[in-house]
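The chain below stands alone and is given as structure tokens, in the form predicted alone.
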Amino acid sequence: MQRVKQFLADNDFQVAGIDPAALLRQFDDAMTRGLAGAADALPMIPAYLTITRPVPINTRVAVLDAGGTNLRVATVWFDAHGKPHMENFARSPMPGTQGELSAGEFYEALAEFLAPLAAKTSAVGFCFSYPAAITPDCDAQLLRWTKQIKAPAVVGTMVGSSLRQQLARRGCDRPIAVLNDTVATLLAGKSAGVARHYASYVGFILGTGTNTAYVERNDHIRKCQGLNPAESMAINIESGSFAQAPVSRFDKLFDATTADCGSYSFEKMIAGAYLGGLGGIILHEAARAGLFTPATAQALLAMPLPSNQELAAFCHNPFLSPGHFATLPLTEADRRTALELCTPVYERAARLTAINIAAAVIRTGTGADPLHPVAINMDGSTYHRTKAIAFAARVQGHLRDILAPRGIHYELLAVEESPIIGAAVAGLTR
């Protein structure tokens, strides 16, 4: 055990040494500078959506959710208790995943899928989870595609107004509010607030990637002119790009294997697309350092980097040997060493996740009144399904340790289908 601890320390891999107070200050500074427009800070993207307007009850809105390989539609309405009711749900392949499309073909495909539901409603909420610049009228200009979408002519276009034009051609011109999935996660929590009367809202996603949204006062958003200083709006932090968390030699080695080397270092320390690979790098380096028996070291060096699912399952039960771990000739001592090396990957991720969430909660400036806590809607498979170290419970413990001494009251939510529900709130309250 001591040998493993020394190995991690020699490579600057910190867990117990993480200073939450210092990181919270750095997070807050990066947020403040981002709100002022600093290029070397967090992006702090205004969503131009407020939480102050009540969610209309018994009013249907059409929802379109585009953010992966599937495109989803539904109609949603909220009852007097804020409970969402989803109807007419349908799914189809995301346009551009089955061959390249022109801009016209792309928007025609969206409109064809959405039009039957838009015709039954008076507005549309559009959760569009690709890099885009949100405009004050709740439209969005696509900056670039991710997730292998093949529709290059769409880049640079205004997705909301372009879709609205196609809907108008089908006789159902409707106002469209465009938002990303993290802001939708925040707004999905607002539906629960109808009955609970929360002071403010935070949306947090930890899945393949990670991001955070919270509610900021307009007078703090210095980079935007003409805002009503008495109001507030949701801010998409792009928290995965936070650059002040202490990185280890392992983080640097793993970062060099990624397509976006040098960016989103924080995301690579906590999100599901990266934790398995980071743990694999640690195992490889430990094998080179002689921490395993010769046969296991040789097998480890030949083993591809594992997925997060494989690594988390191994850390949860090291005798299962899932996936690539099944190829290793692990002795009892090897198994213990691998567990001691990889468990800190999740321990560190849990601490950093809690600091990330706490920074957003503190930034709302609310939560002092136990009658009106801050609602934190938690979404994402890595947070909810990672069994290693009972991950979600560990995050919650660290979050409590940070916020309770500050007298901040909060409640964790897990609203199902948050992208759809949040888009519905946006469509109804825009």
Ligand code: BGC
Second form
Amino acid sequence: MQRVKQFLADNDFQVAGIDPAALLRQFDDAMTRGLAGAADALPMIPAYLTITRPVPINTRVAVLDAGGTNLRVATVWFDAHGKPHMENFARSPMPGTQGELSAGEFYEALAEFLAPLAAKTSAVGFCFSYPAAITPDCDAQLLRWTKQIKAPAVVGTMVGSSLRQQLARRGCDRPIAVLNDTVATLLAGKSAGVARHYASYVGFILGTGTNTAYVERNDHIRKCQGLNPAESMAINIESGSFAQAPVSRFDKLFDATTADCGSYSFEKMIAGAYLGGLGGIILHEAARAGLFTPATAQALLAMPLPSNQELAAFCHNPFLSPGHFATLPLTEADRRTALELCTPVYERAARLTAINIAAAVIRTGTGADPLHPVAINMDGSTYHRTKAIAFAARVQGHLRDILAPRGIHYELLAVEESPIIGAAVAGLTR
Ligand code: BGC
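What would the structure be for the form predicted together with the ligand, given that what you showed me was the form predicted alone?
All chains and molecules follow, beginning with the one already shown.
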């Protein structure tokens, strides 16, 4: 145990040493500077969606949800009680995850999938889970790809109008409201919690990627001119790009293997697309440093980087050895060493996740009144399904440790299919 701890410390891998108060200050500063338009801060992208408009009832809207792994479509309508009804659901792999696409091929793939549903409705809500600058009429310009999507020519294009053109070619020209998945998650939390009178809302996602949205007063959004100072709007923080979390030598080695090396370091420390690879690098380096028996070290060095699912399953039950781990000639001591090396990947992710969520909650400036807590809608497979270290419960513990002493009241929500429901709200209310 000591040997593993020393090895992690020698490589600057911090878990207990992470200082929540210091990171919260840095998060807050990066948010403030981002709202003022600083380029080296958090993007803080205004969603141009107020959260106060009533959602029309009994009206169908088509929804396209472009996530890191899947492309999903559905039609949605809300009944008189505000309950969403989802129909015509279909899923296929996200274009750009199965080989590189041109911009034309990318938008054709989206339109092909969406057109039959768009034809049944008069508007589209498009949940686009990537950093994109939103225009006041809810179109969006892709700033960069994350999650290793391969369609480089799409960067810089307007995703709403490009998709609309492709839909028009198929005979179903429809207005499209584009929003980030965290903004959709925030809206889904709002629509599910109308009866509770929350003070404010946060949408948080930890799946293939990670990000956070919250509601900001317009007069704080200094980089935007002409906003009504009496109103507020949802802000997509792009919290995965936070650059001040303390990285280890392993994070740097792993980052060098990614297509977007040097960016989104926070996302690469906590999100599902990356945790497996990071754990794999740690195992490789430990094998090189002589922490395993020779046979295991050799096998580890030949093993490709595991997926997050494989690594998390191993950390949850090291005797089940799924996927690549099954091929390793692990002795009892090797198995213990591998577990002790990789569990901290999840422990650190849980701490950083809690700090990230708390930063957004604190930023709302609300929650002092227990009658009106802050609603935090939590979405994403990595948060909800990682069994290693009972991940979600661990995050919740850290979050309580940060927010309770500050007297902030909050409630965690988990609205099913949040990105789709929130995109439906945007499509209907824009
Ligand atoms: C993207 C965000 C998105 C998040 C969660 C990140 O990679 O940059 O825009 O909200 O993943 O899907």
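The term rigid core refers to the most C-alpha atoms you can superpose between the two forms while keeping them within 1.5 Å. Positions refer to the first chain, counted from 1. These figures come from a predicted structure and were not determined experimentally.
Chemist: Tell me whether W145 and A286 share a rigid part, where the two parts are defined by the motion between these two forms and each C-alpha goes to the better-fitting superposition.
Modeler: Not the same part.
Chemist: Can you give the angle in degrees by which the smaller rigid part turns relative to the larger between these two forms?
Modeler: Turning angle of the smaller piece versus the larger: 21 degrees.
Chemist: Aligning on the rigid core, what is the distance the CA of Q141 moves between these two forms, in angstrom?
Modeler: Comparing the two forms, Q141 shifts 3.5 Å at C-alpha.
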